[in-house]
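Encoded as structure tokens, the following chain is the form predicted on its own, with no partner shown.
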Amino acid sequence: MVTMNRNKVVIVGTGQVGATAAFAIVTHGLCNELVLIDHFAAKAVGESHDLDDGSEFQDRHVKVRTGDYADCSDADIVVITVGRKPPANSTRLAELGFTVGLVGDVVDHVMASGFDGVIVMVSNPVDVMAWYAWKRSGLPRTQVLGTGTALDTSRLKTIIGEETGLDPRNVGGFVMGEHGDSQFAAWSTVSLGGKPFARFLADNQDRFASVSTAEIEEKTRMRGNEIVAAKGGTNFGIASTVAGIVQTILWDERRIVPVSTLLDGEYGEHDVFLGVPTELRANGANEIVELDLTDEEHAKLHHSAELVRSYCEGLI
């Protein structure tokens, strides 16, 4: 289990995303030693001493070293980031078929081991890589989690403060559901300073008349796609959400994270990892929030659940 010592953290996969979130976790200074590992062991020797040469400059020092499988002996968190960049406008189910081959064996690997920490899935398509490596660890299911729509909350959060002119972090509320095309912002969860959003458009029309919800939901749902258009992939922004995640994790600080998590008769959903409000903490995911979603959302929700369920079959 998470020894909350604020130890080690092994990321298996050191592309553009893993290196990324590896940088966002030394940056943060949110443990004590980070581990690499790779198939190609010279790009994580690489991207270790890279990291480790600026350790001078940071806040707090993390040894940060290239490792094996048996690393993850100890580990208290094991983020898995293995994968290709999509293709511009293609899907992240459609990575089902390379994905699930390369986390399969990272899981094997990562259990054989004696490894009992939290699993951070964040290969692509993250809701069925969740459940295939929960079902394959044999893990319980709070050790098992993807980053699910965290980023895709916090570009919608993000998105709402562009057309508002205000700070993103006055917003509240969930993106919900698959993270893919399936997603869908639970509007009725969604407040700004503490208003509900649409209360607060409704009360300000003479300055946002020209805001829209549907915009902003499709907005939200593209960015990925319009990112890796215009750059070939995303790691920022999900690297920040993994660094956040891991130091929720090991800092136990019991905070409310739309991650990608078992449902087990939550939301009336059983034996699929969905994007919805979870209590993150020293062990993992804990206790799913179960919103008062509006029929409508209920749906959707459902709809989403059907579509990485459908994915699942036949995978174990």
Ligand SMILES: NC(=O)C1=CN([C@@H]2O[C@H](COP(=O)(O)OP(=O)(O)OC[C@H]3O[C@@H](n4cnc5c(N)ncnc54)[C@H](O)[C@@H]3O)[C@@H](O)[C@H]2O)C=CC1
Second form
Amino acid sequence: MVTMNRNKVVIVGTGQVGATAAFAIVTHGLCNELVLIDHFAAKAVGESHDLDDGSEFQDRHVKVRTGDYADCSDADIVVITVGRKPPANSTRLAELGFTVGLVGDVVDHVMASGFDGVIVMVSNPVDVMAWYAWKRSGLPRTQVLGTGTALDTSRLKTIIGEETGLDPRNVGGFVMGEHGDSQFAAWSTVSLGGKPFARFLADNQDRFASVSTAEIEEKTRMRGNEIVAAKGGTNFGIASTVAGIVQTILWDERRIVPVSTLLDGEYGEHDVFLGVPTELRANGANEIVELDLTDEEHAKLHHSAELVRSYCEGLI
Ligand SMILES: NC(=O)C1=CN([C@@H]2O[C@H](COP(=O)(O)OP(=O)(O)OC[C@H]3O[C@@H](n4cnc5c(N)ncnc54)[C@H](O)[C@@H]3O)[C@@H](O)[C@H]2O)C=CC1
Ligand SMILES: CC(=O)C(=O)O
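Now that the form predicted on its own has been shown, please provide the structure of the form predicted together with the named molecule.
Okay, now the whole complex, with that chain kicking things off.
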């Protein structure tokens, strides 16, 4: 028997990030229906028509249209990308004052529709905003997640690829903690071609003598800021990340992705959302993988947790 797989994604905020994420979802043919909402309604209309106009040349037709919050009632996923382009020479945490009111308003409207799917938070500061959306929505922890350090992990792999000349997809491991300046590369988890990365470098000193883990980590941390300084925002990396997360959830792929999720005792932390490896299923963020971090890595995760929690204080 053929069963109808009818799935629907809503993106709220069709600025640079939301529109590019929509394009990634369309080009990958991830869902049947994609609905765009923006408080600047004409922008959402323009983006939806522009996206739909390529239908002839897409592998699968994703119906793109504008809508309103009533469309969230039967949506599988709502992606929240409201905010503003990141100011240069600032931090993501500094965006809190600008973003929190917008996100609160969006979450209230989404929940008023009767939504019972998964919220994917993108707006910065993403760990604080994911925690806030979880608290404000009343949804179970599985159903609210942020993009977390998924983008930073992809950046780390890309930069290792640049430094070694190898395909970044050969790299395993995670950037963890805050999607922000306190993030860290959990080097004890990073491998290349199945070998611990430090061992890989040591065994290939003739080829990779100039490669430094400290430099790679700093480049990863600064990558977003550099792109913002160069072009006024970032959109392609985060759009691929959003599409990857949406695919994993909609297709119940059970990939392990370092999304921002609630720590409830894992890694000794409570009541905080941070980027940690998490199994994604059709119902959202499931089991957190508790890695054997070194004492130094644990301390860095704890530092991120304290920082993010301090920004959540007083929001609810
Ligand atoms: N988590 C991550 O890794 C990343 C997060 N971001 C964040 O994504 C957010 C958006 O960035 P951009 O798209 O570059 O900004 P943008 O200024 O291009 O777009 C923001 C959009 O949100 C809309 N908007 C604002 N308030 C709204 C509301 N209440 N309801 C509906 N729509 C509303 C605006 O009309 C605009 O179209 C920022 O917070 C940025 O920091 C950006 C890149 C990566
Ligand atoms: C802007 C931002 O958060 C990023 O590209 O990492």
